[in-house]
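Take a look at this one chain, the form predicted alone, written out in structure tokens.
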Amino acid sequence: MNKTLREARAFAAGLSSALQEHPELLHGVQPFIIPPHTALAAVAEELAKPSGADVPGRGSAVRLGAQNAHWEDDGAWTGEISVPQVADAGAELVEIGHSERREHFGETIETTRLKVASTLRHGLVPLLCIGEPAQVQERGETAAYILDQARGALRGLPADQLSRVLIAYEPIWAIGAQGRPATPAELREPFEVLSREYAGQVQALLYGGSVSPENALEMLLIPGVQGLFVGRAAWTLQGYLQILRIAAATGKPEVSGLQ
């Protein structure tokens, strides 16, 4: 909940700008951000001046993508909003089941299989959010944790829909203003399961929990971790263009600044 229009706007025109004049911070990396719902299309229309597409959002360097999105197409839901809609507002990527999204508004293991579904039934990538409280983590049961919330949404999926599955690794207990940077060998276990479970099979696994400039280098050279989802390091544009060096530098997939 950060941006509003004219910031969202001034955030994606600079972005734009910095990466016409600088195409080497694309180097192996595909870019993506994930505004409000709020400056979906404006922000769209920022990314495709440059490129000149046709359709907001489509031909930019820079994937766009929503929140959340109900599982259903339309219907009696007031205050939600659906992946044909944050489609027609540009959307490519849609992020399913942020912890806060669990926490707070009551997400499930099976309402993220829904919205995995929907998404990928409109032609839209799912970005699937995994991670275990510190409780979990402290008992040791990470791993069974993480693998439960990620087979349950992805269950049943032909092997062309689940390769274009992005899933994110965010540990509850390293996310926030509260979060702590995790270590490296924190994530050496959760990153050897989701491996062996599903590389090669989805279209990348990230790693998001308090990654900054200082840390971004040492979270990519993890083994099994192929971009990173970042956030409060992202919100300004010099941050994110600072990771984006980064992993342009280690030629490592995926990053996201999540306004």
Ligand code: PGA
The other form holds:
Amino acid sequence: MNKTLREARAFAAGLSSALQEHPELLHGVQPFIIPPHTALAAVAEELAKPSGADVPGRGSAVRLGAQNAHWEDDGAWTGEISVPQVADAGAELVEIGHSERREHFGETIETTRLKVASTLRHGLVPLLCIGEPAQVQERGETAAYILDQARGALRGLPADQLSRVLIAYEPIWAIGAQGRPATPAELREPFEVLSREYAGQVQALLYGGSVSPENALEMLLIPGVQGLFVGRAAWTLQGYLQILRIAAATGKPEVSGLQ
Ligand code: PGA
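Swap state to the form predicted together with the named molecule from the form predicted alone:
In what comes next, the whole complex appears, and the chain from above leads the way.
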């Protein structure tokens, strides 16, 4: 719940021109931004303006996402917004199951499954967020917990659909201003189990939670981490570009994002 229309437009316009000026920031990197629903259409419009950073045949090099969408296409769901509606506003990705949605808005493994299905049905990319609370980590049960979330949401998907999914592992205890940045040692096992199950099956495995310019490189170097999901540190264009620069320099085919 950040950024007004004006702020979101300014960010998108600034990002397009920075990428035009510094195409090396796109080296091996697929950037995405996930603004609030109110700003989707305006940001799409900014990104659609022709720029030297465009990818031939596809337009902007930056992918646009929605932070949530309902699983039904339309109907009596006052206050909700569907996948066809976010697609109509320009979204290409749909973020599903962020821990704040699970904690405050009753998102369950079953609703994440329905949303993944709807997103794929409409040709968009699901960005499934998974992650355990602190108590689960303290009990040493992270692997089982996050596999349960991922398997539940992705159950029954044929290989060609699974291959379009992005998974962001975000331990709840590491997210936001109240969060504690994870150490690389704490991320090793979760990425080991996620890689065993999903590497090569999904589009990419991302890490999120207190990512910053200070720790982005060490996060990207953890085996199994293929990209980043960045909140606060990328709210400013300068912060976003700093992290993009780090990702581009690693030479991995990374994905980085801003919510
Ligand atoms: P953060 O947020 O990078 O500010 O911790 C991550 C998120 O929104 O999930």
